[in-house]
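This document starts with one chain, in the form predicted on its own, laid out as structure tokens.
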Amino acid sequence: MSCWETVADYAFRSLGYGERLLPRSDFTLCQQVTLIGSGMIWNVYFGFVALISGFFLATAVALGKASRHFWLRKPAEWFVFVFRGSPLFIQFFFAYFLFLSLKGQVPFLGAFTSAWLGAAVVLFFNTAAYSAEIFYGALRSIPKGDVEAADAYGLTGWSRFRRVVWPTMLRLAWPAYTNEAIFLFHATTLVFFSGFPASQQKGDALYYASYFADKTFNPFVPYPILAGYFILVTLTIIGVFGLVNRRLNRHLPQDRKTRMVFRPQVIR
């Protein structure tokens, strides 16, 4: 078989297309390449998702810490505190197992104890969590002059959050939350240890690196292709952040602009 007819193969067997038996024997290169960068489809997917959504519920709750409001700032806070307090790996399985015993009392839950659907979710709570914590840091450290100007020019409420704030949250966590987003798209990688099952093998990057590594008892060729993968994924989104933080400081001169400095965490 030569390496095109493995990628019309395996190409998009992650997602329940092309051959459906894996390889047994005789693994070449381009089938763990072909393989593992299906699988990295769904962890694509799963960090885009939950990055998407997280950055909305992100702001709401940044906002709702920073409120004067106790029935607002408590339950910000509490939500802030129990995921970044708890282990990932943690959350997924006892999101597991809650979907799975809700699903006989509340039938819709069960598509939540899918991956596509239960892991999504709960890599959503868990961005949202550390980035509100960033955005709450950043609305901190909002000038007071800037707010002031806001407010001599006649800024109020939703206008002064819009033109103002919000900008400005902005442009000061976005480096910080450039790291966040890198971490997310790494800790997808969690979703093959947790409870939540692949149906019919369609499992992500690590699902295909693991398989090969129990075939070949060599481990050296398809995690370096899965650290390979992953290395792209945070270029590009390195590059596309980059553009964004450039649009957030256009305004600044020069030497003011905030850069990008790239912090991995060690562990979560």
The other form holds:
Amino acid sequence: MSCWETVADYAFRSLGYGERLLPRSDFTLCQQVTLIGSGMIWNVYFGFVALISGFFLATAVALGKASRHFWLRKPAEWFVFVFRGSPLFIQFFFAYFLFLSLKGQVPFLGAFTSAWLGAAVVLFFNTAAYSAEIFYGALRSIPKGDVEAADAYGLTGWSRFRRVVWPTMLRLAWPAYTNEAIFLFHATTLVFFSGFPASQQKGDALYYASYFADKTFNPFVPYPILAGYFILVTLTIIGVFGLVNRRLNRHLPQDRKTRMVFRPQVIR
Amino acid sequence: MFAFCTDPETLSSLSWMLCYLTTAKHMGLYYAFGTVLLLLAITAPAALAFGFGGAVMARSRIPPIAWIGKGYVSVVRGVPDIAFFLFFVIALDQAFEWLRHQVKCPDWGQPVRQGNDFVVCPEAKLPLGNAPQWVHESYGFSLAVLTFAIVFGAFAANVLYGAMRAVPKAQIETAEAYGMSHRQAFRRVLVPQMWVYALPGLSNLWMVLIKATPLLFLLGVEDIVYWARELGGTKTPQFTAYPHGDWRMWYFLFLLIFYLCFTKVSEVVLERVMKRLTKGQATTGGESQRKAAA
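Having gone through the form predicted on its own, I am curious about the other one (the form predicted together with its partner chain); can you provide its structure?
Below, the chain from earlier opens the complete complex, with every other chain and molecule after it.
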């Protein structure tokens, strides 16, 4: 079987298209690269969905945490504390079993027990909490003068937020937010190891990598392939976020621009 | 455990619960918390040691050594940590067995990799085939510890490398002006001063380490996640004196609360340590402490 046939059979295996049976013996390098790459579709999907939707909730939670109203501040603080203070792995397990028992009472919620929705919801809340903490920090370090200038121009309420506070917050938070995005994509590998079942062996990249490692008893091929894919994803994120960073900083004089340095901090 | 637990069917709900929570299997769960704490207690210093080694290597003035140090840091951080956990557990095991194979059976004719099998001579097996159960368990546990130490060592190396560069240059220059050699300046000036710069990063790392402990489950150790899944599942009266429905949700809720408390306590303690360490340091934190006292 040529490599092209393998690609045709397995390129969308993780979504359930193509050859039904996974390879069982005589594993070729081509099969491993194709299947692990096929699994990356899920990682990218989870990361993308959680990142986009989490961004909006994160902004709201950060504003809530910075609010002077008790009933806005406390829930936001608790939200951030619960999701940042506990392991994502346990959150996945808890959410899965929670959805499972809810399904018994409300059959309508059955979709949440499958990974595509349930795990995406957990990742959404999780990344929203981490990003909210980053945005909150940025919100507190907005230069006083910027807000005072906005006041002097007569900007209030929504227009002050949209034109001054929000862009400045994003600009300050962006390098840290880039790291959060990278770690979010790394965290997507946990999904199929934490309760959420991979039905009909439709799993993510790590699922297939560990499948091959278990079958061949040789971890030195599938895991480096996986690592290669993730390095590609990481570089893509840095590229895209770098473009956004350029746009956010475009009004600043050259020497004051915050340079994007790839300096992944440990945040999870 | 208690005398009145002999016939669970007759008990009222409160004492039923008391008896249920003290069955032998639940004791396994409680021991597993000890396993987690033991893992943290061993891994934290081990990761710090790996990190220190990595940071010193990355600072080295001999290029190949610096490359190794920097490569170690960036490769481990660029890839999902869970992939590393799954990788190292098999890879380390095979590496140890292969080394022992080379030493103990030099005239073994067959190749080590035969198709999908990894075959070493029986004397090189780790642990030996006839070893008692506890040896197998502790071997698995120590592989897990080593894996954690390697992965988190890379993160610690990153933090310590940054901290070493954050110590003001003038301090080192002064040390050299006093006639200290490089090695002396490193040991007497740089290392004692770097901790205050490293602490925010290290306390962050400690939090990350706490939150990574449930991954022990993936490494095949019988930890709290294993027991929570085991004990929470539906139990029918045929197999147990304490039948119940699917309680896994409650077990994981309990674990969630355990971790929340753990991270909260750590946060408070680390805050205090930071306060102590900044005392008398030439940083903004130390300066504001001095002003507040004066």
